[in-house]
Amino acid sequence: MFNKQRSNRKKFKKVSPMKKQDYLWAYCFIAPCFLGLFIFNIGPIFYTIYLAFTEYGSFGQKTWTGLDNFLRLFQDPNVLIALKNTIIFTGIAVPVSIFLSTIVAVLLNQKIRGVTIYRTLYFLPVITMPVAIGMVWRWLYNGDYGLINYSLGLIGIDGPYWLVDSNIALYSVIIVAIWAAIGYNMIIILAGLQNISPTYYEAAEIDGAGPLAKFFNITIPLITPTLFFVTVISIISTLQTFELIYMMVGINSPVTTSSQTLVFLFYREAFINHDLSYGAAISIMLFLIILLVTIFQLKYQKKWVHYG
């Protein structure tokens, strides 16, 4: 048996027992971490694609009904209404953050005085949990005894129902994803800014190029990388987006139909009205169309994106 495996080792590359025992141990090690990826990330994956193609009844009674689930999706009147807001949203939170946190990742990237307070206040939203951030939202938005309409009162404008007004309520919840997001996405274009080797901005003022030029043509080529990967994960987060609207317009409110969005309807077919089936349609659609946007952004990264 040992003459068999030791005239086989040329193919196979060398496995000694030993490493074959440590091969072994390696695997063991492994299981408990794969079996809990599996149970809870990739069966579920499967199981959802299975149960779009189910009628879900009551206590878990599933009848096969093919593609019916995807074909209501084409007829609901919501998934439209979802699909334009979740568009809205994230065609407004992501540009508009990712502008704003890279002004605030340059400035906060200048030597002065106390910038590691600023960076850790800009940081704060990130590790601040979204229920609490909605909670507090909604008090400053609220019309009656708003800190908000307060403030506006002062100068004699008659504040809106932020939350409550059907034309509004959905760029009130955009504002807050987006003052939400700056602190992330600051840290990493942050990181990007300092990998710039000084090198490149002497050269520049050798020959005379101002702060505007520098900017322009030194540091925005060269965070090229990182803005693109700040995009790719901002779209793919924002186009989730669920808790802030579920805490700062909720379940009942009459806005509610007009400004959820897809993540917000899976939640209301899946575990409001129970229809976990009309739910993994409503997820696996925005899986593909989550998946489409990346794979257009990794082929046309080469357009803008400069790998030093």
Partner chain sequence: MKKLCFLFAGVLLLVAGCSQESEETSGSESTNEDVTLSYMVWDLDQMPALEQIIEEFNTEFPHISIELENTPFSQYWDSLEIAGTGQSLPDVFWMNGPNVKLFAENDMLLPISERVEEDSYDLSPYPEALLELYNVNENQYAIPKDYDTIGLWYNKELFDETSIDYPDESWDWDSLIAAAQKLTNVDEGVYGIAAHLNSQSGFYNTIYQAGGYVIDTENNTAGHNTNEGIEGIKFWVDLIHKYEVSPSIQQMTDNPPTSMFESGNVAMFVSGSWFAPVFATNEYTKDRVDVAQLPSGKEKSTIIHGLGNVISSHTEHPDEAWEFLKFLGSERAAEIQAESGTVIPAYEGIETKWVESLPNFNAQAFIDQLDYAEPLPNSLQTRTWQQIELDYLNKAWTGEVEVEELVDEMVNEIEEILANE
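Structure of the form predicted alone, please, following the form predicted together with the partner chain?
Lone chain follows.
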């Protein structure tokens, strides 16, 4: 009984005025951050969800329409094209970029002369604005005076119109996305490689293991947590691809429709066609896709990721 009263006394212990003042100052310090988070992140999320269930009028008036915008998604052929392009984009860009990044990271993890310069050169695309990358590659891909077709012409090959041909425009952008992602992925994988203890390799060498055996039996298993992290962020990032397609293909190109992704379709509907409600429905669909893919990865990571 005495212990119970003592416990209750502790539970309802009064806070001293000085402690209250400390709490007040703490809340004052975090208030600007919380306010910014609510205004620029949390608030727009709830507003987007609300917009998806309405019809946005010409003068900003909103009429509740229920699930009409979501039903429209299933009848819109552009959504099917954009969804297919997004899947193709992610299905090619993510595994190829991670594969190449792993190779580059392993090579740059060796004690070679000028390794810092090589690492810097590979990382340069990461600190370059995607818009600038898109503009440069648009010139390189130009069918008439681009550097790529000029180089092909020197060996007698007529290069295609990379960004105007509907059969290859999307794949031309994917190549650039892979090139731009290698530097960022390489740095993360390199950090994972440098956390591997050299004693594993020394023990393997004593047992007579060659370079390939050490790579597949030591390096790859021990960097699977890093590869898993890179895979998750790469898929999320690639599913939201917009800048490269906007800058390289453009909004008025004859191949825009056949090359657009879901984010690009959202941009067209929301800001070109001024159908904010339908654009909000597209963004919610993309959010659900990213959520499901991420949950799937987190659930099945135990089958191939080794944390031991």
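Positions refer to the first chain, counted from 1. Note that this is a predicted model, so its numbers are computed, not measured. Here, rigid core means the biggest group of C-alpha atoms that superpose within 1.5 Å across both forms.
Residue displacement note: K299 has its CA displaced by under 2 Å between these two forms (rigid core superposed).
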